[in-house]
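Let's start with one chain on its own, the form predicted on its own, as structure tokens.
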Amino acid sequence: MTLGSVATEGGFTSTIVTVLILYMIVLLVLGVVGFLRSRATEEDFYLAGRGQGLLVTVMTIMATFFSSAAILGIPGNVYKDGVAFTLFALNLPVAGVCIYVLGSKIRRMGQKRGFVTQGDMIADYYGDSAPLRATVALAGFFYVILYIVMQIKAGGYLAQVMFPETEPLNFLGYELETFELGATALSLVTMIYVLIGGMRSVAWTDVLQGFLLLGGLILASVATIAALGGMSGFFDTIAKLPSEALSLPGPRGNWNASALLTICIFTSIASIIQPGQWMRLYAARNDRTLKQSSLVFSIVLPSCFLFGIMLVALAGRALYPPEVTAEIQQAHEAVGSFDQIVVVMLKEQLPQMLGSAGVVLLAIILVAILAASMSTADSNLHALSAVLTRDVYDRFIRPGAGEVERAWVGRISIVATTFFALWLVHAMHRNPDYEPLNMIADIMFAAIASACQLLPATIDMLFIRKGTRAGLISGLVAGLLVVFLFTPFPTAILDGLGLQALADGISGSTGLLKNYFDIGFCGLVVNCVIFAVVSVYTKPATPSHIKAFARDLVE
């Protein structure tokens, strides 16, 4: 059964429209309620008054962590690389440990000293300066922009599935396809409710989106297993996969033990110390809330992730084997692209198995995938607003600006960021030859690698306290530069300048390293070495300052 027949015979289009409208109405209502409950202060807009309890804290952390990459990008890699990439699920309990170990210290310092962003805390310990604020803000900016682009792109993909027969819309001389309409709609709705209610609205909508997401994962797993004849049929299907898809390093040879180990460790840590999650640590009511959240996170999310999504993608590889040649590997023609495997599995299996009820469940799951995109996009929009307002505008442009002015600047930055990210998505869609990162998972790894470069500063100020401001800036810049070299951008720039030999050299070196290590880890190694060496030869903070900071971490 094709998606077209689902739409015709099962009333899919009207069902998805109804479910989607109800979902959007609830989101906007939560935004308005968040606005009515909020106070006109910067702390309330960005941190909801630092009073979030267990349910809101754990759901907003999970919803922010579990983006469109979790239901589209990561399963796409499992479909592409088989069992090897299912081990990526190990990064989730590692992330839970990070929340437990780092969260209470970060929350405590934020509460005592009024921190709102990462830059506030790092600048407080190492000594505030324009270069420090700029480099920390730059790391956050790269992460957030890439993650927002990833979510908007996912919204476009989902629109193509939800409304396959939609005619292009002519707007101001431009013909907008279904992908572009979906990406635009997701961007605008997310932007509106973030603007209205700030962190309170974002957190409340994350609770709704989190429950939809977890429910969607469970439904996806149950539907796939049932369609294949139960657990025995499911494993019989998986057993038919070729041997290279059932072992390390996978069909392409990309996932050896060192690559998986560094990815599982460093992507998980980076995902917790990125701007949006860092602010969620500040917003928790107390240390106990964060520690309980870490336990729930470590149990619930890995279970749903592994059994609800990765096994679905693995079954998809068995039913729709990729087309492999000596040069390339392409998704099966019925799948279209690797990122679509979970959606294809669901749209084929649910209506066949449950009839009209399956169509309703399919609509709910697609909205759950949309929720995953929105829950990460809203968190990152909100976090970038704080970074641009407090770490850039308040430090470089208008240091004397009042709280009301900064709040308006934050809202303007949300609008500007949304339209900038949307423009990037539209440009990449219309010019595929210039799209630097094709798969959603590729965008995710590049974003996380940027956030990972803040790890040395985090570990140093929380536990070691031997680094200096000059060491931090030097190491962070070097780490970000290394991460940049692993993206397609340097090659494209050097090719444009006629430096083909240099471009080939960089591409060859980074390609070799990527076979063995996570790209964030590669940047981190350079970062740590330079941080340590420069810190030895530069002036640290005064002993009294370090002692006071350490005291506040434990009291």
Contents of the next structure:
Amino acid sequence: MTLGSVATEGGFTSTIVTVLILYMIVLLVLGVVGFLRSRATEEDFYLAGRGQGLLVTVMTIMATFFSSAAILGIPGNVYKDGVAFTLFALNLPVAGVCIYVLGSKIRRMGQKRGFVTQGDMIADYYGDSAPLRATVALAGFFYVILYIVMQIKAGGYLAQVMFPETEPLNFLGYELETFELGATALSLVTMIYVLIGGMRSVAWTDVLQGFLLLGGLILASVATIAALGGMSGFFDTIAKLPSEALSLPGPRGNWNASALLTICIFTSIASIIQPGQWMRLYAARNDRTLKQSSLVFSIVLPSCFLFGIMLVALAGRALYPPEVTAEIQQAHEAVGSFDQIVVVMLKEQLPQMLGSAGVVLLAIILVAILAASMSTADSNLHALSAVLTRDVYDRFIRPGAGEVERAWVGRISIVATTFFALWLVHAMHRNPDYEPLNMIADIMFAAIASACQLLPATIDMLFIRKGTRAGLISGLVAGLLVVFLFTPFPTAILDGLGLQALADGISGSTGLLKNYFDIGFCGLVVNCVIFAVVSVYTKPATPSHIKAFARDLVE
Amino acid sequence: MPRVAGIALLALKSWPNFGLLRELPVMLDSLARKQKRLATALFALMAFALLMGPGPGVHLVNPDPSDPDAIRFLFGMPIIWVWAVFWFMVEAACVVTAYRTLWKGDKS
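What would the structure be for the form predicted in complex with the partner chain, rather than the form predicted on its own?
Let us now look at the entire complex, which starts with that chain.
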């Protein structure tokens, strides 16, 4: 039995359609209200006038942080690799601390000096230049585009579960399957409300989506435990887990302590300094807002992970054990792909145990998963539009462009990015031989590794202030190159060029390192060394400039 | 104005706890040192929680898959999960303490 053939109860389709329509209407209304309350300035479109209070700030930060990876990708990894991956949740309090410790300084500088993007602040400290803006924009671009791809893909998976019997649709000669229809619908709705209302709409919809996804995480766990007959039934199910799924490094041997430790430290920090979150830090009303957000984030999110969604995945591992054939681990036939374990668990268990109430609950949780994807996709689309407008268009294409023109360029870049990401997802889906970065968590780690390369610049600007522009650019380029080596693409390129031996060497050494360390950490080591060495031999900013920057950070 | 200042000075001099005012810089300095010590301690505890939780410390409880007698469950849950929950509590305690004592609402 495959996922598509999982039986749909009579009322399921109509219930899910009703909940989905209600949800979409509320999103679009929030988009329009955001538009009506906005002012026609760039700062308002990108930062909602820098006046976001506690509720909006904490929910938008959490919703941006918790993407489809939270409800599909991370449980998918727990399902695949067992209990070892639950330790991943320990990265969240570290990220929470960064919201205040890094965020309060970033917010203060943003407010004082009118920064909108990450590139604005970095360029202000190190001295503006085309190569600097371009490399910072590139790191942001890699992160954002991968993250958007990940969310659109999740939209496709959800459509497969929600509407398994939908006939393919013929559009301009192309036959669109359910997966592609779902992916397209998610990206278009998200694009529309981001286009309409900018940051204000994105943040307001994030509040709704944040509540939905936090509720969904806990509800999924409660529903699963109830469906298994209470805690004793749940413990009995968990007790069936095989011994290799109950210890490190897991059945595939790739979650050892050093890998998990580096992931917990660097993934968390990188997730807070990625372009979308950075702009959310600028948009907070004051330090107090960030302080409170930090506390809520540190307590609520790990709880939702550890006591919520991870329990569902563990039970799923016991009920639908993955199949191991010729040393390859595959998801159980009833599950289809690892990333779908949570939806399959809920869809199989809830209606059976709770009847029509289970169907309604299932519909709400599926919409919560959709909300998780959309809330991250919208934040990243919005952030990328700011990066492309302020760091690329305004610097390289038309430096004298007015505010209205830049706002339009921002909107056009949102449309272009949406269609580019959608095209990537369709191309990946249509190619049956496509294997690399197929799991949502793999895409997530590659994306975060790119954002992680901005960490040396962030720490240097905020605390150390010894680095130089040349050091930053060379370190960042080297770090991004190292991260790129860890993706499957260089091997594919070298294979295509006939350089088989070199391709094997690279994939062998990166494979070995990946078993012990986070990808972002590997790039970061090279990045930091080059940043430090080049900074020693190149000219720093003037002492008065550094002093003024340091003063504005604390006052 | 000199008259008002003179009265204020007289009031301060006659205030029984005026000595405290003179000691204010010393007290602030001592408070800053205490906060610095607390910040260092919390940072060390957070780092320790990371080393023990997802880091090498996990080998203290990690069951050997080939050993049939290894302890795999505690309170009905996998021991690694229980370990993760325990270190999450430690991390959360660090954040709450920092929130209540170190982090200022308006300035770092």
